[in-house]
Amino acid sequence: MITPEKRFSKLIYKADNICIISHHNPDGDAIGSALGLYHILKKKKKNPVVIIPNHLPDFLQWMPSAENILLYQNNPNEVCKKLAECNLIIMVDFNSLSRLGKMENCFENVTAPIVLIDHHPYPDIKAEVMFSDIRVSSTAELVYQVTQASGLIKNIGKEAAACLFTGIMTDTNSFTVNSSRPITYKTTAALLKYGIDKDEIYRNVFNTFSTERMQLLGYLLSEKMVIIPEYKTAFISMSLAEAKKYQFKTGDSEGFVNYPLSIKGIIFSAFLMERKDHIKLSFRSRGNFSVNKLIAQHFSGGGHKNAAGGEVFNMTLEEVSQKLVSVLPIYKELCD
């Protein structure tokens, strides 16, 4: 029986032009996984290209070869042409084509085999080869393990290691969530052996925000945080007007949802952000509070047990806030 790792290795061997894609509004794991694979495949003398639907946030633009990423929002025709002509497509850090937004339309003419590498539950993408494991801390960690099992480990260098480390670090919130498996630290230790500067990577990701972003965070925590002690819940909402006032840029809200969880007794935190045509939701929790179930049942989102997200259309920010509060009694037993 041919293992998925061997099938993946054969697909890599046969392909020259390889498209690596990740999801809309990419985070550190999405970009870290994609660029990590990009550098591995470049070292193997392949011709990879990383494609994402829209801009990556400022705090990730330092990553090696980030300037070579192809953006659908800037070049939709070129992206569709690339995807139609490539020999292999590797999807990382998402489990449904709907996470691509308008870029999903490009797949009408795709004939290349698809490989999925992801750690989110319930994947619904039809892939030739699928690596899906919700136990893994991050897709970046899974990329390393797949690379190792597929015989591509010799193609990892310092640049790939820096990208994969970034993915693991950001998706575990600096190793504070979903990071209790020893293999996560073995993988991290292996990446450190390539000579990456973990302290510089941390500074690049977490210590390069603007003054306006810090002022926005202070304002939201002092004026917009709602605490509901009986449900051990706290949430923050941000309107378009507030975002404009503080010159909000893509990525400025990174980590905002985590702050309420530092309050004693809070086990469920939410961040609600108004966009032009929808409300973006980010949920985080501790312990047995399954935010992926809550968001799937009431807000059409998804994710992990303790970290989930989604988008709500045709509702105002106030309506979404009220709905969130109204469903909390259903989950009271999880708060006890």
Ligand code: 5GP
Contents of the next structure:
Amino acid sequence: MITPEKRFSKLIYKADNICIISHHNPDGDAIGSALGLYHILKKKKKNPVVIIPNHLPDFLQWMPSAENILLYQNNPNEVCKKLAECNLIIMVDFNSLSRLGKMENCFENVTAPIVLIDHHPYPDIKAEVMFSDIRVSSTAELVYQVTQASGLIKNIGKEAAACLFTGIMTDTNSFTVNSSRPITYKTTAALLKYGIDKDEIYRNVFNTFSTERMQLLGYLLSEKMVIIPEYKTAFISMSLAEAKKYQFKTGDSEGFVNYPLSIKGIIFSAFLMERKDHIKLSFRSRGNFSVNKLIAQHFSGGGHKNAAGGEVFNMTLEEVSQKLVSVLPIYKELCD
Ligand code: 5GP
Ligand code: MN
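Could you present the same protein in the form predicted together with this ligand, rather than the form predicted alone shown above?
Expanding to the full complex; the earlier chain stays at the top.
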């Protein structure tokens, strides 16, 4: 029987122009996985391009070849053309085409085979080859393992290693969550052998925010955090006016949702952010509380058991906050 890894390496062998794509509002794992693969395929003398639907946050712009990423929002026609003409599409770190926003429309004209490498539950993408594993810490970890098993490993260099390390580091919140399997550390150890400076990568990602972002965080924690002890819940909401006052830039809210989880007894934390035409939700939990189910059933979105996100249209920030409080009793049993 021909293994998925063999089929993957055959598809790579046959293809020259390869599109690597990831999701809307990309995070460190999305970009780390995509650019990691990009560097591996470059070394293999292929012609890869990384495409994302929208803005790359500042804290990821240092990544090697980030400047070569193509944004659909800046050039939709060129992106649709590339997707229609390439020989292979590799999708990383998402499980449904709806995570591409408007870029999903380009897929009407796609004929190239699709490979999916992802760690979200319930993938619903029709792919020629699918590597989908919810046990891995991150898609970046899975990219390493897939490239190893399919014989591409000799094409990993320092740049690819830095990108894949970033994906693992960000999705595990610096090895504090989703990181209890020994293989995650074996993979990380293998990446460190390529001479990357992990401390510098950490600083590039987590220690390059503006003064205003720090002050916004202080304001939200002291003035806007709502604690609901009976449901072991804490949530923070941020309006557009508050964001503006602190000169908010995309990426500034990264990590805000994690802070309330460091309070003793809190197992569910939510961050609600007003945007121009919708409310962006970020949910995090500890243990058995499935935030992906909560968000899918009562709001709009998905993700992992302990980390989920979504977007709600046609409701105000206040209405979403009230709805969140109103659905908590249904989940009380999960808090006990
Ligand atoms: P974050 O809160 O960091 O934006 O997202 C946490 C996780 O939730 C992401 O890794 C992703 O899996 C998922 N997620 C975020 N936003 C959305 C969304 O709009 N729709 C869906 N289905 N999943 C999302
Ligand atoms: Mn991920």
